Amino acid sequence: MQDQTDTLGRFGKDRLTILSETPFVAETPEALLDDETTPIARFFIRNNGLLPAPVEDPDAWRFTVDGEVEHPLDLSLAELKSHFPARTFRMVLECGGNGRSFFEPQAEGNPWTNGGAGCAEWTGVSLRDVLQAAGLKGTARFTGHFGADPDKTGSREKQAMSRGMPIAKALEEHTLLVWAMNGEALPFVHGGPLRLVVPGWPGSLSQKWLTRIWIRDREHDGPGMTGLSYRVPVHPLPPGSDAQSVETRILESMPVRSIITAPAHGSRYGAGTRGIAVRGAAWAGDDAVARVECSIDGGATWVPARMAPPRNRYDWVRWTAEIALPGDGYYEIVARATDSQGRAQPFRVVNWNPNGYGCNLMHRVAIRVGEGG
């Protein structure tokens, strides 16, 4: 445990849990998700490769636009934030494989559960702004994303990750090419000096430490965009199958996903408590959040929740309810978000793929009131 508190302090990070040394990847209990703005501090690390090497001018930092376009840039940081103007946005960033850990049978990849999703102030410039800038050409259909990090085994010859998105997503205003976290320059370890930030989309689109955007006249085919790699069948699997074979798409928009973030799961109560205050975040990826629900029930009825209005598109909805409880005892706390589809997190897992992409299980908090709970 020691061992683990001084790595994460290393990264300057509070009580996260690591799932993986190399590359480094930690997530944050739920609990510790409970502010309107993750803290720096609480905010996941997922890295696909090794660190690259350090930066000692952050402003000097430089990167290129290229291919299907009238005017290929090449700029520097500084040359990035004097020339375009810069926004501001409170943003989900989620991890493609949050909640991989719920699905049956195991699912290839890091173990996440729902702590693979923080909600930052990104400040930046609208990727849009500096496409329009190159001069799109017609033939401009999507991106290719490249960073400086070196892949896990150290080789500088391969791209550790290296994924795109069609353009009319680059062209959101909220895709950003991002410097600065919740008022900070941002950190090495979330990829500064310079990162792209896709919301509502995989986290594996947000390429840190960038140094190229490719535009290209077809879908990228760079690692992490082939195979099996951030798809996900389009027609339902039986749980276990080998998708070798089967017809896959790209995992684009994050399903709808709700979490607890008090009270902390093993909570107790005094005996007599009949009523708790239950909070929480959701989301919803493109989509907005239509509504949240608590049960204790097992789900036969449904408290529905207040839910505070997000600062802007993409923003998670802060939500708080009030639970009665009948008696003394244990209960289990449900949250359900559905979203502005019609789409509702399920109770049980009903999309098993084999690298474990997109599951978004109901949250359960377990609490136990009075010393016989």
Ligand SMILES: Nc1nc2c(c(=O)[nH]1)N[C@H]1C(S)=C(S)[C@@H](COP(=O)(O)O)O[C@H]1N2
Contents of the next structure:
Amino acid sequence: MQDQTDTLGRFGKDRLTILSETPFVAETPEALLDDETTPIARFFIRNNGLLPAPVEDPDAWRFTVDGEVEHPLDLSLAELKSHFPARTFRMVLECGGNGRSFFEPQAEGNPWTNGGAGCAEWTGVSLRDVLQAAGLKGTARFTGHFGADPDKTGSREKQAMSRGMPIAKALEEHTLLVWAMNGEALPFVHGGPLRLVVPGWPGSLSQKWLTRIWIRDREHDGPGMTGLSYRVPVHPLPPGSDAQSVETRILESMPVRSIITAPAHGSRYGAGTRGIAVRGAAWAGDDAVARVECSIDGGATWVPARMAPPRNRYDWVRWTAEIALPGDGYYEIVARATDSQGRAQPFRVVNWNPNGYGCNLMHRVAIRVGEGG
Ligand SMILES: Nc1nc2c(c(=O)[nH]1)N[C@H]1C(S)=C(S)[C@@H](COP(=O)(O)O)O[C@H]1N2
Ligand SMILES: [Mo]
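Now show the form predicted together with the ligand, given that the preceding structure was the form predicted alone.
Complete assembly follows, chain above in first position.
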């Protein structure tokens, strides 16, 4: 335990759950996501490789835009800050594998529960403004992202991860080149001095330590784009199938998810408690959250939650629900969010896939009231 606390402390983190030491990966227990804006100390970390060399002068950090553009760019962070209008949005960043641990049989990859997500205030410029300055050619179809981190063997030749997105996603106002998080200089472990934040889509698109954006005339094919990475079978598979040769499609928007951030799993209440306030957060990829409901009887009856309006698109919705308890005993609270297209979270995992993407099972929290139960 002490070792874990020391490791987390080195990254400025408080009580996260370490899923992997090298590369370093840590998630946030749901009950620690109870703040409106996730503090940096509680924001999850996902590295696919090793950390790049420390940076002396953040404003001197350089990155390039090349490929299918009229005017290739080579800009320092200082130039980026002075040439383009800054924007701040509060937006969810979520790992594509969030929820993976709920698949049976266990899928390949880090066993995230629901804590591979957080919602921070990101400050930077719209990638769109920079691409407009570069002048996209008619042949521009896709981006390819490059970062300074060596891969897990320590090789600087190979990218730890290099993903990309269709140009339409790159041109959304909320797709940002970011240098600040919650009003502070972007921490090194979160990709500082400069990263992408591509909200609503798998976190792997949000390249950290960004050095280059390559505009391509076809789908990008860097590490993380091919094979079964960030892909799911087109036709649903029986759980546990060998999927090496099945037809796949690339993941885009993340599915709707809600988490209960209070009470914490395992909370106890005094005998005679007959009502409690449940709190949480919900988000839905590119979509909006239409409603959130809670149940203590396995979904037989539902209590609607009150939702606070999101600050901007891609912000999470904070919600509260008043739950009546019929007597002392043991209860399991579940939360279910529904997106604006009517898609709700399932009770059971139905979309098993070998790399474990897209699991948005309802979050369940057990509580006890009184001595019994
Ligand atoms: N350069 C680089 N960028 C990266 C990664 C990486 O390994 N290297 N991991 C990606 C993945 S899979 C996720 S989920 C997010 C996590 O961002 P965070 O560590 O700031 O929470 O960063 C993405 N950007
Ligand atoms: Mo991720």
